[in-house]
Amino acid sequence: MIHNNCLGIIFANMHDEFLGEMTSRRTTGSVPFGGRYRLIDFALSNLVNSGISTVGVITKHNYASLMDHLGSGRSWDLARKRGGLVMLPPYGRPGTGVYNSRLEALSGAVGFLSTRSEEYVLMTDTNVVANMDFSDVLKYHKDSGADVTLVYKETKMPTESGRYRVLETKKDRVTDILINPKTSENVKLVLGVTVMSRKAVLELCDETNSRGLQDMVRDYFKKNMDSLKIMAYEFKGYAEFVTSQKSYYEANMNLLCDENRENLFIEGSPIYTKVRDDFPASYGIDSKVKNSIVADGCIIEGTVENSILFRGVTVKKGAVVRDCILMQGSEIGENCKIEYAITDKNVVVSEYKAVSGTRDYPIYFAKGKKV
């Protein structure tokens, strides 16, 4: 493995406001995904697979479940005496508190950044599901002589509410950055991955403190567009944005397509997660399962179609589950019918209940709710 002269920074909370109740008790990074993963697993695995072995995770609030998931970082080979996984909660240094912006969050991590020796810093969010080789991004950054490299994907402008950044470029150099532009055309949509030198990041943090900067794009990139060489790197692989409960639902459902799974879970570039030993899924005599992802520990006695079931889900006799995402420990009672729904962890739907949302508006049940 190539060991890049780079450290990673993950922003775990940046998109909490767009996921509603799903992030009322957890960070965006710890939102479950795809039957066994958390959203942060993709960013962490991309960093580790790219030879980046020092990673700081910037948190804000509700990060107990995130810390439980990450632990020492052993599952990502980041349990190290030097470097490895470092949690960076708010109040990271005297005079700082709970941050209100990305720049304030980064400024709170100055103590961590200043003690490192790596030449480059790669910063990434957790709301994009992708399998990306950051080594290619770093090589492009170095070869192009960029001050800043932003990673984008050319795609249709999302219609979901969210915080979207769109690039305008000339020969790969960024000439402008638009914020939530209204267009139905293909755009160069920023994937929340930024590369800068560590020295430049520290200088930016100093400027943030002295000038009260808030928004990295508006207050730094756009105002210094002429003096900074900001380059755009195109990612051509599979990527899903999670910016709302609807887009979360769609991103999960898209994994039921073989081609999408093959493009995300690439041989030789695994997505790591915390390993939890459990018994294999159990299927009753009368159970029927079609086009679904079923994790370990599930007990299926009813019918499951076009759905994603996390660990320890129970579907009792006579129950019908269609087009649903059932998180860990959910229980669907006998003779229930549930369609187009997202159940958070440990939700119980009692017997003979009928629950139905739509694909555009899937119904959501909060953690521990009893229906």
Second form
Amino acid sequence: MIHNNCLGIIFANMHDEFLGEMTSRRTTGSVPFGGRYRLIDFALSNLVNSGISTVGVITKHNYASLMDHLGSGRSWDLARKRGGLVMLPPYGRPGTGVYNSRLEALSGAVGFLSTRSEEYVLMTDTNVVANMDFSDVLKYHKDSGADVTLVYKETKMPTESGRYRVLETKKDRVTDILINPKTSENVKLVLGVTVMSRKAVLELCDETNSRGLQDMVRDYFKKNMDSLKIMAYEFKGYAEFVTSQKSYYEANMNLLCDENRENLFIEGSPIYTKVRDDFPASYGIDSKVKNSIVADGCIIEGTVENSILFRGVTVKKGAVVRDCILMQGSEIGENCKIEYAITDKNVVVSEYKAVSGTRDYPIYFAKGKKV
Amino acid sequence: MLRKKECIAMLLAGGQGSRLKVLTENIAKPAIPYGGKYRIIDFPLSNCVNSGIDTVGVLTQYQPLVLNEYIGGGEPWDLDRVGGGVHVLPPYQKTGKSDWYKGTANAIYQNIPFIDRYDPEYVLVLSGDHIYKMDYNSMLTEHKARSADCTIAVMEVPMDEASRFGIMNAKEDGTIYEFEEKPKNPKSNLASMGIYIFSWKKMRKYLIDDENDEKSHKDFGHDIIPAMLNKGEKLIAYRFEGYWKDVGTIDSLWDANMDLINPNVPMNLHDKNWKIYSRNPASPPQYISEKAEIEDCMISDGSKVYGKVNFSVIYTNVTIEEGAVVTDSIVMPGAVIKKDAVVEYAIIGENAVVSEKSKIGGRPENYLDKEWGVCVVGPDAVLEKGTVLEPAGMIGKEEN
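The block above covers the form predicted alone; next, return the form predicted in complex with the partner chain.
In what comes next, the whole complex appears, and the chain from above leads the way.
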């Protein structure tokens, strides 16, 4: 734990296209989740809790909210002199513009990668919510003598739309990587965590530039399946995929189950997030709250059931909130009734409104919208 | 020499707070949890930064470990500054005479070298025992406008309670002509709040004179203020109107928490322009279960409620199990109220465990003929199953 000889790379913009309006003005990494977090908090906390204290965050566009969230990295204990948090926004390259693929994105970070001295690089996306000990992954990578380690979870093939990668293996060695295979069987679903040596990553960046490689899986892993030792590491803990608005809704709602929360919020490996200095939540004299997650700074005077309330949400008298996700600063007016809805930050629903979606199609209100 | 500061604050945080009994056995009073997610010291520290004071010396002596760790580098209050910020100042060894802090004035006296480093015009003296929101800057403006040597914050208290306070007798224009500590027959109802602004040059002189006076108690109220009045210095009273509470006793600590859920009390933590900052633990949001019943409460992040909670303040990371009933109580960080336990009119200390079927405290109306009071279960106390604690009772960690 003291020093893992590994640095972290987070791809904050990957998967933006699947989350619709929610990512129209933010990165996937800065999508609010679970009452007081952003998706990137899970990747960052996992890295820090695993003793990895140098983390580069690769972004592409819409990263203002991400920068605001991360600040100096203090909340994750990443405001360090040696290492710490390093933002890697795209730099304009004459003629080519910003990157279009994961490999181009990684190549953009060559400057950062080549000045570091760590032996290994752990790369992760932000669309998987899990509490994962990366030091186990690293140990596996070293012990197995792998060139590449991919982390997977054994699970049913998701039915939600998205881009899923599935491993085929022979004694833990990856033999093929499939994209969205049609099957109802259990599959080895890739969790977007990859370990390689820093040297290999730098060589890959060179090759990306000289040979115009695009897709990491297609142009690198699959092409070199025989010469590269690609190993599969099974993560046995709790993980949620956020690959669409629907799965975003479900993943949040799954936190209402005690067991899931216990497996995500593990004592000794906390999930850190930006501190907002809210006051504790107030529950008024006529409030009625059941089976809900509530964050500090909420003022509840109405009824709330089966819902996730982010920090600073107000539910006024007589209002009924059921099966909803109300993001930071949302305000539900007196005597409103709102069901199966996702309100983005600072949405205001004025009094006596009735809004209802369905479990399969929760209604989404964009940031700052007044209803 | 550091960059000159106009005003720095010295926060007296060394007191034991012995009237809080088991609650301050292992921590200094300013480190006592308050209001769900705060500690008492968050209030003066937040007031300082909100008032534009960026240099604060915190004088510690009694049980400083929790307090030191809590203050840390000062970043939660934005007090990790270049040339200033928050400094913890315990007594230290010197060539010649070294000693513990022997009184409030002596504590500041021993830190004259610290204050001199900033060469301030004014020094604000605060205590770490009070819950209030106050703009020290407007007090300083008054101090400067009146060319005072010392300005003392005062507030009106009911006349029949005035004999419990240090009372300032002042003229119409606020000039103080007499100070009486807990007078039997008070002449005024202006109580000192223990908040002073001194012009540093004057204060420095009086601190040195006081130190050389062998009969002195080395206390601001008892010695420094009377000495300045005797010498004809200009002392003025700065009237404060608003919420202010000394949380020096079990009852007042309980009251001050209950005030937060009383809509008629003007203590507003929701004010975005005067935030109270605190060191936040990395806890998940709170979870309220299907079977929970909650009415008129304040609950903090990391808590899980499966039972019934009314008119209570629940701090961070508290668990209230199914069938448990908590009424009119305050439950401090990390405490667990087990299945079917009943807690009424009580303070449950940090990380205490109230085991199954325990019955802690009771309602005043059921004890009309007996002595009644708020119950206390001390920090880290683990109660046996079915423990009964009568009102006004107290259980500490050792007794179990």
